[in-house]
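Below, in structure tokens: the form predicted on its own, a single chain.
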Amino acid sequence: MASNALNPFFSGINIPDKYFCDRVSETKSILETLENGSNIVMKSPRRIGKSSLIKHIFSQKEVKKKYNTFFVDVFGTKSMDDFTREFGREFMRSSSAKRLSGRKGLLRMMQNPYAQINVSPDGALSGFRVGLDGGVSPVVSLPKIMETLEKSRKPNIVAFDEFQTIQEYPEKAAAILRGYIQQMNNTRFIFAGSSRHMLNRMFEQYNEPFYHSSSSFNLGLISVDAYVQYCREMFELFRKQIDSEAVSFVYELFSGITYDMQKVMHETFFLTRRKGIATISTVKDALAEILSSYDQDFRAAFDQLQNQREKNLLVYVALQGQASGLTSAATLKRFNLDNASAVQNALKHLCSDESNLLVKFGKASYKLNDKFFELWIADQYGILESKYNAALSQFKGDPE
């Protein structure tokens, strides 16, 4: 076997080189532009590997070497204080940061901080610990952050994911932040999100403060091509095999969404026998395992809709996979959707933050957030293998 993993389908972000797929042009490009000077502002729709991408680009030898690297998720922090503390985390556990300051400097940075030393029984030094009176985690001032990476001997990138997130806070973040990127000269940074529209409104309007302040990266999905190869290739590593297509299969139903075809991927792996050939029937298996382990998850979500036309909605929307033309009179009559204004509010919760069953795009279409919620909704429905035919006939080129 060629290698100690159970399985080389990964859904996180921290995947090993060896079981990365293909972003080959777009590594290249990336390290080309910081390389120039240039930081990057990396826009792409959510699951389709943004971070793990970055997390590749810093795990490569000539990066390792040449820069200090720092991968900070701003997403869920709702203040400037949230994000230095967060800023602050990473800089402080990272291996980076032990080599620009050492522990004395770290120790230096931190505000109240304290000092553990463990020692064995045989009083040996079996362990050291840095952090705050009380054993909260380190906080880092941002300035002091910042200073410090301006005068390391190597080059920096930091890397901000889901950055548009800043744009929620209170305080003025993007104009504090500019203050203080604009001075540095040793750090690139790599600005990375989902939301396309505040990313550009961030970088591309004149009088927002990062206003053509970085070169743009949009960030595509892995081509089906790419993804078969890469499949066959990593069911070949452990003396299996798959069809193309099942591969494609997968790829068509699932948009090309890179988390979510992982997922389906790595089932399907578990149940291919040593030396067998996994097909789309072993695909339909592995996504008939997802499901149901999704079941009590799924239920749960649909209970807890406010009323009746929520549920229709969110029924109607997984049937289609995509809809719009939800408050035209022909839908409201069909599917018991009651008024225009009903079902506008109902959207409006189904889209938000605290419900995020749904996401809009385009003027006024609509299609649920997590496919295999979509999936499950069919199959409660009797759709399912509809859906399944659907895929297959869009990689085959067959007419619907």
Ligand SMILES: Nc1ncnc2c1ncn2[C@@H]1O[C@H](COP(=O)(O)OP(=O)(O)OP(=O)(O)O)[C@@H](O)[C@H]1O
The other form holds:
Amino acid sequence: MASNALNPFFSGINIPDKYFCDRVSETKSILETLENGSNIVMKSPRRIGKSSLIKHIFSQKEVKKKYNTFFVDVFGTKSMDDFTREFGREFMRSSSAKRLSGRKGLLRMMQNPYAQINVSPDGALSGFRVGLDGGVSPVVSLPKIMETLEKSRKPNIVAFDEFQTIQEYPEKAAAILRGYIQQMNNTRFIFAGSSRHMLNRMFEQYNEPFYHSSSSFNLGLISVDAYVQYCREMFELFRKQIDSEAVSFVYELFSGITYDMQKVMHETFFLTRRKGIATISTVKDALAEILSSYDQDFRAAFDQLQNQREKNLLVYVALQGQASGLTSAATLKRFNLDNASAVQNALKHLCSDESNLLVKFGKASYKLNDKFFELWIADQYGILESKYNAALSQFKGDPE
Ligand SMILES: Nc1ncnc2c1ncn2[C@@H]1O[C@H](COP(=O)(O)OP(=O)(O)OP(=O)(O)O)[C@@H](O)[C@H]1O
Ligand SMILES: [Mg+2]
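Now that we've seen the form predicted on its own, could you pull up the form predicted together with this ligand?
Time for the whole complex; same chain goes first.
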């Protein structure tokens, strides 16, 4: 049986170059923008490949040679303190930091008391209060990090991933950070995030602190042609093959979402013998494995729903793939849904951060956030095969 350790379809965001798919023009364009002295706001829907792309760019030989790079994951931080700690940790970890300040300098910084930033109600910086950090890990203050970056011989690129998170802090974080970032000449920033709406508000509304301070970069899907070629090459590296139409089937079924496709390809690769050829049928076997591995989780998520109305709605949207007109009289009647405002509330809850099962798009259309959950529900209702057929007819129906 094939070993998982020898699988070119990686999960996680640190993907060796050899197994990384495309993104050639994106890498070039992002580097050119940074080179021109602009910061970048990188946006895309969830799970397309923002974080992996930044890591990929940072791992390029010429980038390593030219820049010090820092990748700060802001996700899960709740305050400026958390942010500073996360930034400090990456700063200390990075080999760039060691080069920047030397061992002695680093030790001095680690012993530095932690500077807390005071902000006046209008968001302006009003000075620093210095106190001792109570945390276990060493903390470098934000001014110290920025100051060291500015003094470095090589220019720096700092990426803040899931940057929209700072909007949730109790402090006026955008104003604080802008105060620093505006003054920095030796450091370029990449602000990446998925929450399009929030990022847009931060960077495009004129009264917000980051207004027009950065170039916008919308990361699109990997093209179907590039993905087909990539998958075929990955299989061939291990003396296996995959039919182009099996890859197109996955692309169509998952609407080009990188995370989902890579998960299916990982399993498809695993199920393909050395010298064997993966087909659409292998992909379906891989999907069956994946859906059954999620069985407990999806069952639990379904059981946790507040009431039958929410369950009915979720099933309805899953079976449809995407649905609109959910509060129309005909839909209410057909699915035993009582009244429009109760349905509105249920939809709101299903889309909320807490539940996160549905996503709203367009005016009032909905789809499941997780395509695997949609397929699992379809399987429970015996229509999985017809979902597969719909995806197949999409690209087979193409006269080309
Ligand atoms: N170019 C690529 N080649 C190979 N795999 C990739 C590529 N881009 C992304 N992936 C895979 O897809 C998954 C999702 O990518 P990533 O986490 O970078 O997306 P994201 O847009 O940052 O997602 P999120 O919105 O969840 O933060 C990763 O697990 C990664 O392994
Ligand atoms: Mg990410």
